[in-house]
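For reference, the chain that follows is the form predicted on its own, supplied as structure tokens.
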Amino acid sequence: MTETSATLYQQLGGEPAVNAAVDIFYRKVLADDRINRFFENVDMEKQAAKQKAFLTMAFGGPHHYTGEDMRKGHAHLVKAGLDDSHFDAVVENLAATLAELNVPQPLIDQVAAIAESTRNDVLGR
């Protein structure tokens, strides 16, 4: 398989990459005082739970996503005051979080890019 045939979820590493970034990628959300509030009450193991299958499906890897589309998942979190600014926040630790792993840039702007195409639904617009 050529570099540019596989998949974003391939060139990151596969299941065990995508593991270590979301457990990595919610040490720095819960540590930053931005965005923590957020996930004050929430069960973050089955929160890592659904953000590995999310990714995984976003990535190109297996599809076992099974959560609520992104303007539903995220309304709640809208009525409470989520905006641009904390959306920029999880992005930022998306990619330090990527950088920790030694993920190469371009791989890592795929990956805002992706969840950038995310900010509309998620904040309700």
The other form holds:
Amino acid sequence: MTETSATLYQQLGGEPAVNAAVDIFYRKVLADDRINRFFENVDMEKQAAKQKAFLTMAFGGPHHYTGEDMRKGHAHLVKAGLDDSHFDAVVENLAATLAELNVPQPLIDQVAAIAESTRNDVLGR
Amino acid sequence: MSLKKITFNDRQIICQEEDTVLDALLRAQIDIPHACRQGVCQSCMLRSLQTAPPPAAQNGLKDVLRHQNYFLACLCYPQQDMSVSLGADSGAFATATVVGKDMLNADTLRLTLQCPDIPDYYAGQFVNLKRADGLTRSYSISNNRKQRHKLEFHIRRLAGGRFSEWAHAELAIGDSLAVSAAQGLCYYLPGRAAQSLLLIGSGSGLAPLAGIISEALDQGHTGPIHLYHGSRNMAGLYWTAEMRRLARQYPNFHYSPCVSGGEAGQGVCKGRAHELAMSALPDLKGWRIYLCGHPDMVHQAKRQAFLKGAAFQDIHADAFHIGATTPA
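Mind pulling up the form predicted together with the partner chain next to the form predicted on its own we just looked at?
After this comes the whole thing, all chains and molecules, with the earlier chain placed first.
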């Protein structure tokens, strides 16, 4: 964790902010016809926990994900056709969630940049 | 601060100062599931068996989990000695006697047991019923806990179902059955009396829902309570008269029996219960939801309720998997 990302997490409001964002974000993802097929048969409880872990990471918060975890965790989705357009859709939903929570644009940009940094691992490249 | 003792599966270990329960377990080479170590992933959830865990260790857990003393090992700095376990209770069984058998419809038996030693339970939870030869099945409790030592179950006869066919045909008044402690998280907790409740059940999924409704009304729930009970056809519906009577007695209780196939009788809606509920109730923001019955219905309704605005923490579900003895 770098100095800057720790600050971002604090600026966003830490864990309570993640809790506020997770339902909104997951709801947007499930309602998005571009990507919801990837979530069709998942266990919602487990998925919500994963979304929360993902948001914590994207918010610059504490996490233990490695690039390798990202690759392994998404390999079955890449096989099912997960590509850049789907990744873009997730980042878009993330930004829209933060906008809905009145997070200032410069912070949204930083969150999007952290999410962006996982693109190649998620897509298995 | 001083050292605290942690008991886990008959092993006693010491939790050092400034260590979490997770640290202490891992240090003792007791490998429980864990991942983020920050209270996010909830994979290291444990249950405190004797004492309430520190509230900070329950951060982010569902109300029913907090109520049952579940906590996150990675967030828990013990304030006292603790006895902890992974998940559900031990396999202790109490003895019960059959005191009632009556048919709710052609396929559904109401079985009433008298069980003096049953630990406390909540309507909507389930127990494991065990026959003398060990054959065990899970059934939801359909009565309210006012009748402390009485337990009622709705047992639908399944073709080839060893337990259900035996319970229907051979189990007799006066026979004994073993009953586990109540388990599960699908039940009514008082505290938000004005909240709107939506309950959707298919088939004998009515059993836990009827118990939850009775509990809520007894606790003085003031918010609207909507029950949708679905079946394939009219013959599969039951307790319609009782539910209608309850709806007349409590103006905040609304009952919609539904059939997906065949003719719908008077006062019965045509269609799938969860689809009818979702189209009748466009916005579920702030609602508490209970879903019981067929796994596909539960899965779809959970998703739809969430998309219609219900918070994840407020969705309680119990999917009935055929033949499952101990639902996870």
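No experiment lies behind these values; they were computed from the predicted model shown. In this text, the rigid core denotes the largest set of C-alpha atoms whose superposition between the two forms falls within 1.5 Å. Numbering follows the first chain given and starts at 1.
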If the two forms are fitted on the core, does residue 100 show a Cα displacement reaching 2 angstroms between these two forms?
no
